[in-house]
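Shown next as structure tokens: one chain only, the form predicted alone.
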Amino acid sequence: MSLDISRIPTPCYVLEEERLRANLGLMDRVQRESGGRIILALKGYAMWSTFPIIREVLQGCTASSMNEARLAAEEFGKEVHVYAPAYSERDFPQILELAHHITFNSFGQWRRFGPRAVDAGISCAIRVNPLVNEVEVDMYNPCGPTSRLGVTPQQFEPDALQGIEGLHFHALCECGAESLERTLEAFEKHFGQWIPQMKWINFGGGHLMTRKDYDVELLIRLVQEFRERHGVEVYLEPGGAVGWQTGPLVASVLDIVHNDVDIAILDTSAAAHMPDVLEMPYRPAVRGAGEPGSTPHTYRLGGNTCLAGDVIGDYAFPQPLKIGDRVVFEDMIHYTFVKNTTFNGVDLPSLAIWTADDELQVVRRFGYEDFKSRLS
């Protein structure tokens, strides 16, 4: 049975369970048939309900602050490696209870940190910069101009090296292996001669390995090739690619109006539930809908803030929409919940899981106290 739209509460963000478990499953064979390991990025999908679900075949997690660190600690149970820009003394002495790897942004954060994480036991790594430009979306770019993500070979300091055990480069975002192969090039360009003097590599995230048109076979072959090359662990790191394709955001109308257009407003918002749509931008697809002029009825779709620009884009459908109509917003489930605000004091959409056995689990539902516990 497919997803039934019309017992889903709105707004509500709905994993489909056989979906996600179908991006484990390829997962798995990635991990199986190349040798690296995949931990999952916090940054992108963190719905730790699913966690369970995760671990069966993922290796643990990779978090950026001390709370996700935290939440990957007491929900996946398995391996915590964590990567920040910066680290504070308030939050270093509780990530190194929770830590097994820690990454460092610099050689100054290295020397300021890194003497109590080896002393912890902890192994440790720098993020470099191999200068590659794989992503054209600048705000997405790690290794775009003046960067400040991860050291350039021409900062790099090969005699701070003692006690580090791993490089870390995250040079993608969405791509596909092709952009992974030419990425290796330059890493090993720029920093290959220290690679004998490591443990681990980690390859970052942004392997999109769950879309339908990404070379698994490359991506396989690449990790293989260069664990077998230079004798060290690999890890990838994705977060949308698990949660990529595994469920939609559920919305509804609620008032008609017209200026010029028609104007659909419905329970949920860009500015605050899907804020990529923004800040990318993107158009996200809407189910049973297509471009302007497609199809008899267009509207443009807005959100419930304040915000003039809360607007998610032109849509047209076979139907005139009428209050109370579900409007579905498709692949919601990466990169969305993980980064909604409670801005104007909308309810933050609701979490569910659609099971396996076709049973509707609402498993987070929020109010008031979300947002008055974010304020003073």
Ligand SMILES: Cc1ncc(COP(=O)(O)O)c(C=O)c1O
The other form holds:
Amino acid sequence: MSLDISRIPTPCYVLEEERLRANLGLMDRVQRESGGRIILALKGYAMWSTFPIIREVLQGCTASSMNEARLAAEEFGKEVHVYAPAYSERDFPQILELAHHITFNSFGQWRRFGPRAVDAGISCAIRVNPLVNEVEVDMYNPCGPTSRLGVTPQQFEPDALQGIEGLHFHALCECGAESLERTLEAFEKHFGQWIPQMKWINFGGGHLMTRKDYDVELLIRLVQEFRERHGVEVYLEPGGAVGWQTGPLVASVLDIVHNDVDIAILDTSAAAHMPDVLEMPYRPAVRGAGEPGSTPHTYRLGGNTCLAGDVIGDYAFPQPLKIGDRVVFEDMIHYTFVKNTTFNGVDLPSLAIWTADDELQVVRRFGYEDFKSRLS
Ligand SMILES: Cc1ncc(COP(=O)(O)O)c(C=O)c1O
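Output block for the form predicted in complex with this ligand, input the form predicted alone:
In what comes next, the whole complex appears, and the chain from above leads the way.
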């Protein structure tokens, strides 16, 4: 049996265990055949109730903050890597207690915090900007003009490298292995002369290796050849690829109104529950629905906040929608609940796992206390 939508309380994100295991199976193969090490980027996927499954395959996590580092240490174990655009005096002492690897975004940060990290036995790296242009949407392009993320070749300080054991770049977002190939060329051109003094190179995230058309063989070859060419350990830190197509967000129709077009108001929200739909922007797939006009009943799907633009898009359904119908947004596990807000006080969707044994486990429900505890 596959996921039984009628059993899901709405709104709810449903992680399908078998799909997660399939993604991990591919990552296991990439690690075995390439010799690279894959860690989970918590910013994209942090459903910690599933960490016991992910831990069987991945080597640890990469955290972007003290809070994520603590979650990694408490709930995942294994290696804890940390990178943030800047560390603060308030958080750094706790990061020192949690991290095994720390990447600094500038030589200024390295000078300020590095000595304490080295004294604590932590392996340190500098993030560099290889000046590639593989990501079209500016919002998601870490190497765009005037980017604050990573040291450019012009700003690089070879004289300050003593104690640095790694270089880190993150230049991709939902990219193919061909983008990594071009990025590696640029990285080696700009920073290659310093690789011999390094123990590890982190290729960042954005490798959408679990997408159907991704060239996994090329990824394996690139990682393996890079390791052999330079004699270093290679890390990949995907977030999106771990949660890629591992489950939907299930919502219900609360009302249907008409203003030139038919509009269905749902018990979910683009603004609060699927922010990339507005930010990226992109059109999520809706199960059983198609492009407007492709079947007789087209509706604008709207969220339950007062934001005029809280609209997911126009979708055609074969039958008219009625109050109480389920609407299933596909592929809503990565970069959704990690970014959710309680804007308008709308309830956060529950988190559930549909297990490999076809059992529904609702692992978290949210309510008034979650809304209130973020305010005062
Ligand atoms: C430094 C860094 N590493 C890893 C990732 C994960 O990227 P993705 O989820 O696209 O694989 C990100 C995403 O923004 C990032 O900024």
